[in-house]
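In structure tokens, one chain follows: the form predicted on its own.
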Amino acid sequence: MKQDIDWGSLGFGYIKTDYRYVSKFKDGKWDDGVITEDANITLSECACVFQYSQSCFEGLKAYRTKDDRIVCFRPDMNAKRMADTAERLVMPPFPEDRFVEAVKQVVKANADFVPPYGTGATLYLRPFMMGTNPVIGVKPADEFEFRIFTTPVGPYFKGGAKPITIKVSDYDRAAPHGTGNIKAGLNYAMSLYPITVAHEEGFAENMYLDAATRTKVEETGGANFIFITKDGTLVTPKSDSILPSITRRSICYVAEHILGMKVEHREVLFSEVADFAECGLCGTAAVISPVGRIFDHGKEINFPAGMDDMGPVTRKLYETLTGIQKCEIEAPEGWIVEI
């Protein structure tokens, strides 16, 4: 049955839907995994998650196309990145090719709340991970729960595709004492500090410059960033901290293959930025919003083909990005993955 919701009006909001995976990792290997109902977990006191974090997600999406197929976009770019994560924090991989099969089936389980083409509404995903058994000493868990939730989705930032307006942080995306954001960019707690100063100040996010000489751009608190120069050259700042994004990755290739762009990705330096002509935020959930201006402690940085709306050659990145999402532009291969 089709849902009973304002598509258009949607924000980007947890709405519980119908069915959810769930699959659970004990004596050295992962279950069946199962669609259910039950949208709540229990646990001890004493899990793992709650007493050492150890935790991971991903995010990602699934459209609805103009002849009302419904497909997902790089699911096994998530797929990888997730099990790399894994490693990283000494969690059992969830299997690649049934990280890919399991998006299928909770997508398709909740196939009424995919919104319709032409919204501006996705349905997003939330896979995630987290040890589960009770674990006091300092050491990994030894039995996980893999899960895999939807919600449908409107714009990550209000106003859509118009400019948005963000600060230099004065505080380090890294972890205290130099620790920094390790390999997949796992530690978003450390930005929920900062996006609430950023917000409280009006600002709809942070930049977050490099911790060991704040002279560099890193990203957002949600997002990666991506710059235009005034001579049409695609670059994205380039660190070992940043969150290796599937949306950043694809919009290089975009912009190189399709659009014959030239694409570097470098360090950019925070001196830089005032001399690009356009900036912008990217990631699954944001896509591609637009930066107008940057406030840096007094001073103010203006992108003047994107104040009032989206810049020209960001704007070309959108419709085509968006195009290939929803299957109005032929996608490179193994990009879509139909449900």
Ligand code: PLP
Contents of the next structure:
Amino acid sequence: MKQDIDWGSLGFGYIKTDYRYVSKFKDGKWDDGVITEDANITLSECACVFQYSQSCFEGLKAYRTKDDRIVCFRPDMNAKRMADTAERLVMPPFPEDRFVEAVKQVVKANADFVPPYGTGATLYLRPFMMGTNPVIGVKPADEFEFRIFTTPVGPYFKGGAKPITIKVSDYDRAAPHGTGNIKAGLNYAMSLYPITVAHEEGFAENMYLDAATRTKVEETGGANFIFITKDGTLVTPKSDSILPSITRRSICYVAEHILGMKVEHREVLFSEVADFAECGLCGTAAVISPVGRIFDHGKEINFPAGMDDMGPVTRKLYETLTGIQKCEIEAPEGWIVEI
Ligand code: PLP
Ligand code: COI
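Can you switch from the form predicted on its own and show the form predicted in complex with this ligand instead?
The next block holds the full complex; its first chain is the one shown before.
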């Protein structure tokens, strides 16, 4: 284990690790891929990624268990989602079995950077892909690079598991071409201005509403919503313009099949949010972060159950999910991949 990292005080930032995975696509096929020490990418000024932002990314984590094994959580789901994203962006999907193999290789190579058990930190993996050859007329590239780098991370939101305050955004985070159908990693540039405004105003995140009517809850800049009703039902917003969060889908499964809860995945009107007992954000980076308060243009929605700490149902979901991720609770078939 690296001796010079203070694992317990890590935030969500980039720390360069020793190795990354690279595979290149040329003449209609992916090469064999290598683990390399070179963290830099040199490309033509006219590469499609710079001109037309032909790129996408994924995010997943490696965890160290109490008995010092290293595991990943559902990397096959990231492989599938990235293949869907690639198809939407006219990029050649990186084969899903090779994606999982590359995850294993890059984590194994960087095992020294997988934070110790019990520190709250994990190794975050960032698979990403871009169009690399020069393109000046608007069309997709025909050469691509797929990479995975890793970085040890702590909590995504400052203050760890403390409840956060968010705001209803004045901006839409919809795809610039207005189609919705976001799969992963698309068009995050559109969310950079609204997140800067939110941070300047002292909020941790934006709650985006649907662009067409601004009446339905979508998601935040980097996580899906979960809500708990007063009678303990888990409700998650359904929309084809939010990222299909692997964490959210896992939480819904855990709630229904392990905790025996009622689960509803449906459209959620903003007007009903004040009636929920608990609210949280979920994602690989966010894990489950409780929301204590939502600001809506001078009005406040408060979630007293999650104001000082996680609400009781959110906590139960958090403990079960993270217990599975750290191999302390038996995982559903295929969820844990040993490195
Ligand atoms: N929503 C957005 C916009 C995200 O960027 C992310 C994380 O990548 C999520 C939701 C959570 O998805 P997941 O649980 O698969 O990490
Ligand atoms: C993740 O949860 O993996 C994400 O990519 C969120 C993020 C935008 C940092």
